[in-house]
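One chain follows as structure tokens, the form predicted alone.
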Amino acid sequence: MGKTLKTISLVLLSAIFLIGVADEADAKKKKKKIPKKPSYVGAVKCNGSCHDPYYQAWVDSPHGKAFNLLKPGERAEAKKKAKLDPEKDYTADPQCLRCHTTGYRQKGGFKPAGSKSKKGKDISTKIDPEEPSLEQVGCEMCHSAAGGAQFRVVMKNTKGDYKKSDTEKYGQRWDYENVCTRCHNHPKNPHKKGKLDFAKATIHPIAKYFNEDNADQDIVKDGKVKDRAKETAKSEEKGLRIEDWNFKKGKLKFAKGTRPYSSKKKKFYYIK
């Protein structure tokens, strides 16, 4: 009888141990690996996961329709004031794509119609009118220095409970006022009256986009945003560089020493 009880006890202990190991393995499996390099992934990645109401608010905002303005006949008066032809198609014009799309001329960023690989394969960005993404001014144009592929994994792995420094080291920008300058107040912006007063700007109001299904995605109510507001990120103190660019043979080239991130050195650059 004693031997039988001992055997049963050993079997139970083994089972408990194996269950514990399996649970630990499952927990590790759930955590995604952070990509080695930053790249743009598009706003649609935020929809259907953690930021549905924010995505829907963005879709209805001017940023979510920025690419559409490049089409013939759109925003005719603004184009005339900028000395642009209102009937011309600007959807492949590099001067416009820098600020009307996401990550243009950068890893993972928007590629206009007609873009080909070295082997002649069509690599242009697929556009879905129902789910806008890279072809508009998406989340990453304001929130990242080189694309959100890395820090969005940090957000998912921590279920939103992270510090500013945890995502900043992968390129998330916290210098929001500085961010607007990258396009709205940039010297190369042809819309001279497009200057933005950051203090008065309402980017994408989200309140009306919450419902029973996505109420748990309210990052303001869950208190984590308030906790992060007490922190001061390095980019808030110094501000990341603002890109400048030139045009060579019809292509946009970022000016040397102006980009906020170097993929070769894996380093972020600050203004001061």
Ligand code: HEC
Given for the second form:
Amino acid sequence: MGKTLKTISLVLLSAIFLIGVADEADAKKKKKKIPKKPSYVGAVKCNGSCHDPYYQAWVDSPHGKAFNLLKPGERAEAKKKAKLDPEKDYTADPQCLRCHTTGYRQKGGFKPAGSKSKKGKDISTKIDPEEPSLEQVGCEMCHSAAGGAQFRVVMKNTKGDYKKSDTEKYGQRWDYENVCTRCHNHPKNPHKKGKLDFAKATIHPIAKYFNEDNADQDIVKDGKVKDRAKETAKSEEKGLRIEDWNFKKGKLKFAKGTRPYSSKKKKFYYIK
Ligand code: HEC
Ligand code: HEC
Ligand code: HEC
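Since the structure above is the form predicted alone, I would like to see how the form predicted together with heme C (HEC) looks, so please show that one next.
Below, the chain from earlier opens the complete complex, with every other chain and molecule after it.
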């Protein structure tokens, strides 16, 4: 090989190497850091690039409209049956918000109208009739132990190609049937509608919400869901604890020693 040819190939090789290093650095920069504490982020964060059909199916489902039931005049007959006042506005009533919103009284969760910061600033959750987020029973009420900020980062970093155990470490729960008892069949559920038939329940019927724009989000078709189904998550085997709560001086308080996750101890608690 001639001297000039040698120099040229050396220059080319180093250029390729440098581009490679830059790409890797870029990829590292793009990888988001996992927040230390779990926190509720709201359903809108799952929409717009990853789970649009799930979001749209949810908006059209009973859970995506559950907050609206707290308004005066809604389902008057059902309210009378449950000894509730059909004309009353329950949208800021602590007696209802745990089961009709997302993450009420937890980090990042729903804050009713009239909520103020220590400095007197209005910090209440903005209600968006077109794009509900923390109002309504959102994704995180079924999919998370303590809010979805952490496992959402894992989902994004892996582009959805994760194992159940990867997101479970950060608070995604897979004990679906168990988690419904956060609200349905709960001792403090005032409605007495009887036991929920989990096997017959449809939550977010996604099929009709796929189109050209979101076809790449079909985790059912591309096999990711199937792969995950082969794996049994720890929370599926045992079931995570469900928070117990009570009312003290008109405020909802979680009972000590009943939460499914402690961010101080970084520990999950399973049903014994
Ligand atoms: C422990 C959880 C829980 C609490 C607390 C709760 N709800 Fe509900 N609510 C539910 C669930 C779950 C349903 C769906 C029906 C069922 O299976 O019980 C529901 C359904 C409803 C419905 C529709 C009922 C029907 O038959 O059409 C209304 C209206 C309603 N809730 C209003 C309220 C109001 C107002 C409050 C506060 C005074 C409240 N809820 C407190 C869990 C709760
Ligand atoms: C009332 C509970 C509930 C709510 C609310 C809910 N989900 Fe689900 N979700 C489930 C259940 C149960 C399954 C498993 C069965 C199925 O796929 O329908 C599931 C499955 C999924 C899956 C497939 C998971 C996998 O990889 O195996 C995705 C993705 C998902 N939900 C996204 C969402 C998003 C996004 C929202 C909010 C816009 C949401 N869910 C709201 C209960 C819920
Ligand atoms: C945070 C509270 C909460 C959780 C958790 C929850 N639900 Fe619900 N669910 C509700 C409320 C409130 C309604 C009432 C909506 C309505 O009546 O329009 C409801 C309505 C429903 C309905 C419509 C029929 C009915 O009873 O009115 C089904 C089916 C259902 N839920 C299934 C489930 C399943 C399955 C799970 C667990 C995977 C689950 N839900 C978890 C609060 C919850």
